[in-house]
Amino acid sequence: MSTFSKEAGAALIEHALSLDCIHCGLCLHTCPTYQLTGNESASPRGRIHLMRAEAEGRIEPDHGFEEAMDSCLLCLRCESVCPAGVSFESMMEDCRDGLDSVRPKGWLVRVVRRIGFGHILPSRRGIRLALGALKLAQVLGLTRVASTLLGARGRALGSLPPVPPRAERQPLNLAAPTPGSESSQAWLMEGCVMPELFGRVNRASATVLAAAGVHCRTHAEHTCCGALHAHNGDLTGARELARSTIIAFESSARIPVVINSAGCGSHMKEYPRLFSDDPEWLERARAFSSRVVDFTEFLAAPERLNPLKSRLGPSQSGTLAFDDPCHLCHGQGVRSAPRTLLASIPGAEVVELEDPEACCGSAGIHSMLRPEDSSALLAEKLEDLERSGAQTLVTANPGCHMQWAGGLTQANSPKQVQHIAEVLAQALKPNAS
């Protein structure tokens, strides 16, 4: 007979928030997990079964209750064909958070996320000597190595983008802006690992807005949102940078925080979620929020477009094909605006893959825990994107973009990927920015 009391389990998720799933199965054919093994548990109805088994004391969170959870992308297709509006994300994100306390992990993955979560994603320094020790091995060839000997995971490592050279990691340096009214005016949040491994993305982004008559604003300090932790189990430390990342931007209430990374505008725009029982930080959560916008939707808005248009030229790209990101399209529920901005350079070709919402197995730090399944994901959208005949893949997202980097490396393809940001820079007539 099972010892565990249901108090304990009703601690892993909110019971009620189970019972708004009506276990209709539209939401079995979208899960990528699911199509991989058709286990009922690797679909997120099935996980909420278990998720509502757990907390009404029926089961215990044991290793197959933890495999079942660990290993959801959280892409959040489900929630965009969910006819009921359940809020899975929120269910996931509490209950590894709560297994993180009743089923501890092994003493060496406790240590790597010490480290990766509590010192180096917060810190602008960690992050710059973690990425110069992993140039450093890519320089040696240490990481081909790794290939070779750890398997599946020590090639997801070795298709890692190469670490750019130092002088291109660099924060963004922008002039202080010049006086004038707010609404010019917008923060670029730089990211964590941005600055270092895109680099150039940033300075794309700035240098689009610039062509659209925006000043951008950075903030040197600040390093990371959270979104990481998050995800993984981490909600203390979630909290903590998100009181940071409010800390950070709040003072200029009215100018709104523009985000080149989905994974991270979708997190951010979810702050509130963190500090429900918190009514001091929940409203200047939400004060917070209400301002995050992705770079495309803000773009995409007709008194910043219209003037981008006039300074766009043809396009350097090649025929194009956006793959939405997940935590853009299903996260924040933003499609149309990267095609209308890629549609708005002149001449440009742009085709559609044939499923740009499915999941391309990247999902954060999912590609180096599940190297195998993150693959097979990646191979359909690989296919997808030769059969589409377009030349260059375009994201809106660093983790997407390092995975289909690494996948057409992989493949020997001549094929590039680019942020939309870059493809639009490019774009730009001479002076024009």
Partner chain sequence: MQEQIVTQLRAIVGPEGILTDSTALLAYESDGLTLKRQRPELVLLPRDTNETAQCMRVLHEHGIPLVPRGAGTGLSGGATPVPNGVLVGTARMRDVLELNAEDRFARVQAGVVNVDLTRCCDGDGLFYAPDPSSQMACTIGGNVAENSGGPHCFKYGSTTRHILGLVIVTATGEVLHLDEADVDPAGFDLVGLFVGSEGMFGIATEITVQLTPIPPVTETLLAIFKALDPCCDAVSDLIAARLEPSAIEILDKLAIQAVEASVFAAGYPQEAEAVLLLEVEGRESAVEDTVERMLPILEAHGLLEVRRARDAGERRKLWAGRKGAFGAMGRIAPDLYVADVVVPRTRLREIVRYATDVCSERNLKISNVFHAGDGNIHPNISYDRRDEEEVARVLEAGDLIMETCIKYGGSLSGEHGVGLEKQAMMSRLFTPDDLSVMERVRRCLDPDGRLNPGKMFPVRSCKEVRPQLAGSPGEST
The other form holds:
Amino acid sequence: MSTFSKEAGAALIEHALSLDCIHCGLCLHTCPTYQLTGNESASPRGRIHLMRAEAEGRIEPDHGFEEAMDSCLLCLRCESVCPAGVSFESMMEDCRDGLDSVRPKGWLVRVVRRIGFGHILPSRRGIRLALGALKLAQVLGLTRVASTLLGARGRALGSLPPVPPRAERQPLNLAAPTPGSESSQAWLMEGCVMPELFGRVNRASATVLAAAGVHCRTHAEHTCCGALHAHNGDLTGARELARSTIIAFESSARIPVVINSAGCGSHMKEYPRLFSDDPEWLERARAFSSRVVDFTEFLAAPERLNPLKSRLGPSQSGTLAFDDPCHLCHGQGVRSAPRTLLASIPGAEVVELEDPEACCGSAGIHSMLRPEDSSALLAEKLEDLERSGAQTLVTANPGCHMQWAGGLTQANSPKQVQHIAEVLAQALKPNAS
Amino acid sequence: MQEQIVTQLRAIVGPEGILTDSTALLAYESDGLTLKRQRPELVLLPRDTNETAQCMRVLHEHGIPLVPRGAGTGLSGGATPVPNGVLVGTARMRDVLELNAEDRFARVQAGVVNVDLTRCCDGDGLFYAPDPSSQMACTIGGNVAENSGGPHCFKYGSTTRHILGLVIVTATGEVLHLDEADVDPAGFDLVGLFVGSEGMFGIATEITVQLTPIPPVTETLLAIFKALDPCCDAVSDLIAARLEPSAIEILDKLAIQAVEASVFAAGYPQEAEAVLLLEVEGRESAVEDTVERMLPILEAHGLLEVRRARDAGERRKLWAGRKGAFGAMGRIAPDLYVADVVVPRTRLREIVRYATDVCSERNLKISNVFHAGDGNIHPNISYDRRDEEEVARVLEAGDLIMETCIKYGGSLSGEHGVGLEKQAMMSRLFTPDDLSVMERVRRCLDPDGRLNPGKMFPVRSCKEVRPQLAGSPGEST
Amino acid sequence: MSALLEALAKDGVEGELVGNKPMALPTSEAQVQAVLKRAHADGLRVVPMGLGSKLEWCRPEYITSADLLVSTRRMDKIIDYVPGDGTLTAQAGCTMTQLEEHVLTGGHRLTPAVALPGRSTLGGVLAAGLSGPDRQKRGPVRHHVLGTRVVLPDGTLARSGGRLVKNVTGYDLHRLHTGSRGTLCILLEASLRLFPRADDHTHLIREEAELDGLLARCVELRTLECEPLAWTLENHGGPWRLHVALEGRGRAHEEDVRDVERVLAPQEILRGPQADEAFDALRGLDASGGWGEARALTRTSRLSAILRMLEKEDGLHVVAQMGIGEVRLQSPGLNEASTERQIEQLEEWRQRLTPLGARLEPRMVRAQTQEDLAPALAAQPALDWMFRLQDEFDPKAQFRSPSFPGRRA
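I would like to compare: after the form predicted alone, may I see the structure of the form predicted in complex with its partner chain?
Below is the whole assembly, all chains and molecules, this chain first.
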């Protein structure tokens, strides 16, 4: 039994927030962890009930409490079905942040937090070093060794995609255009891990945006938006990164910030929540968040979709199925845009998964912290994909991308995973000019 | 709970099938009725009939009371734990065991969610008709226990009309097979008796349900009214004209506003005092005919506008708004008291008016969203449980509404069940003899009174009849 | 025996002798209670009845072994018919004809459409759990009983349900009473859901010497959009006849008729009053005209095989409800046959029907036949619960119905 040092009377969450929940239970069936376990303390209603009980001083945040909160994937599917509009995400973030200050953590969490969140993600150099090391380990076969040593928890390590050669791990370095109309400009946020592991997705995004008549620019220094920090109980770290993100893109106040990673986009759209007690930053956060737009959402607008359509040739990816990243459909409410885009590819055969809005189990670092749960969720998704007959699974989020790729590799499946930007880029006809 | 019993049970259901952590158990302290709370000693989540039977035998052996639970979405406290009691949940019994499209039935485990049943058979042109508003989450087992209703019960009838067979685990852990999908019961209608018995006769682990062909054409009408009273009168007149839509629902202004503020916003006009949601099914010409005959009746009662939806997406939206209405009340106040009274359909306006007046006299916020076609009204009273004085006013209003319904020839519950919520009122509706006969039936099937004890029957009469009955109703807050 | 009638007369209850059996004819709930309290105190064996038409299901021992018949036929008041609510509440002794005519004034119909409505009381119909051909559309009567008032063998009067079309307050004991065949209680009063009487009625009939052609048409009929009021395939010696009764209104009804006509290619299409007559005739088929009947209960998909098997039987009358899965086997010679012969015949049917997935339920045979066959036919795990309920309601085993559901040995 670990000990807890919680200030007497200080609740983890604001009690008033929990009152929105009327205990109707409509969320239960959509919750992946409830589906897995049948345990109501691993359901959104149960978790809120426990948070509320804690805030009322009826229970202490003990191990059972921690377990209930930690097991949540924060997939936000519950928010999509909640008639009362409970802000589950912010409650859970507050709760985890509060828990963080009162509890001792397991070694893995400590390592991930201190090194990963504190040093790697916030700096381009840190990320490059880490990924360089991973590349070396992969070449030497060390990841396989480590993954064996770590047991189930190492599975995620083993299923990481191979780090691409150094040449492919370059940021885009797209500069601002020479003075002209700002309306066709956009920031393309490259992200932290994306340029290293998914440089091709960023390149594809830029190519497609260009084909749609958008001049893209990227930020040389900026890396992490802080989404992982916020989800995993480090609101302080999340606020710091939010401030630096806002600052990085503040100079060009009218240019939209396009995000091709749904998890990051969802978080950045919610930046104001981080600064509810800080009027100055709240204002700046609002201004920034209003410019944040998902890659698919941005492209599906007619002024970009129409020029893009004229450039699209036959699909190169076989039968496609789009799997809604949780933070795109539940987090941002973006559902039709990616489908509109796929349908614009001439002759593309697009099929629907039976349950495209179910979580694949990636959920940020969840796949690393709770590998069994994560695998169980992925297994159902893989079956769904199999039944759909699609050859290419299309996603719009790097976490999901890795999760699917890992699952397909392990299953020796001939199917592939592509970011929607890659699918579109491959379908582009060579420019006539 | 003795460690030895826990060990015995764990051996049956496996480590994932038993919850003992006191914090985790707190998540089970109430169902959709949050006024009453009681933490269970233990939660068991067996995976099939056999595991359930083994668990029940152990509990029987040790004389431990228990409460069956599906998804815990019920609104009468039927799944609220009892003191020193165990919860037996069906959350891990979610398999569809058999789907027979030709003979139109399915055999499912009790934990299958209502909406999943319809999903699994819609490819065969069939659906499962009873559609409680919680159908997104509630289980068939729970529906059986409470004889659940829903909007479409107006045409298709409550759960009981759709249950063909059951596998029941009894209080002593025996397994009773009543599961041949048969035309008529061979002997007494035990299936019909079991449905609606609120978890007091046993645990249904496998359920054979009747499936219904999807009608060729379905049209949903949203009729907008100037005021609630004439809207109610319009419904009484529709019934009296013997028209046969498949659902007749009313939402009043406050309910409309709550829904429109939610993720289920359905495009109900927020300025309307009341809307009537009507569904008409059948062949094209029959739908046309019914709609044509309905419109003059609606117009005679101050209809402002009618919107017709045939497109599946539009209809889904209109219904999602209706079905999310209860949860959407969370926007009005933290807690909600949902009455579930029924009156003859000739008395709709009177009872709705009475409920509204009773609440406004007590300065309570009331919204109405109900199954008008069945005379089943849900005055929803929003409150904050931290305000004890307000809680008292809510309960008083609830009692007055129930009493008035009884006076009108009505009843306490149309679909939510009695449970903990309305047990005190039972002696107003039934004579001591009526209740004692029900208790005698119960005693036949659960001689020790260990299944969901302390529910349905008024506490006083309960104690008189069975002083040794385990447990008493959940603690009040 | 008339001493008993005299004693009852002191309680104000009239009665008469039927053959040598005293029959109490109470006119009020209190009188029924008084009769049963006396019978309970004296340990009399009681046969509850209406007009007695269903006593033939297990004659004659059923009656000969009884001490007292109690008929509710004089309790024939209609308590409440609410046209605006579509509900009817009536005393058990009302005849179905009386009720049907009464609700027709408000444009309603009653289910079930039984064979002999003038000779059947509401109490008897519910206790027997009878169906009529309209079950195809309406479903079994147990779905439409909204509430009951009953007297238990010890004289306790109890109510269940109510007069409301939707109600879940308390246990659904009225579901237990419906179809309990006089073994648990005497029904005093019941409330029923009513149905609108449709404007237009059409009855279509196709006749063929061979069964196969009609079965093929049935397969196609099943795929149609319309919901027939009745859908019956019957043979009473000679050709097979397939009936489809439709009800509805205006254009939709005409389209239903047209669809059925296309599939059925009927020789007869009867409309209006003629259709009503044809439907009444169809109801009448349910009356076997005597003893010697059994019901085979099955899934609808198994009906074809069962009917093909029965087609080869000589002299058997068959009435099959095609959308329900019920086949009545009427063997005219069987009614007068000895117990041994009846058992032999029923056993033969059972052995041939069981492999085809049907359950056999004997009716209108000797009580001794029922009793002897019970172990084979009623072997079911739920018997224990049924016995417990019987013991609880009727601890002295006063209400004897040898056919149903049996009695703990």
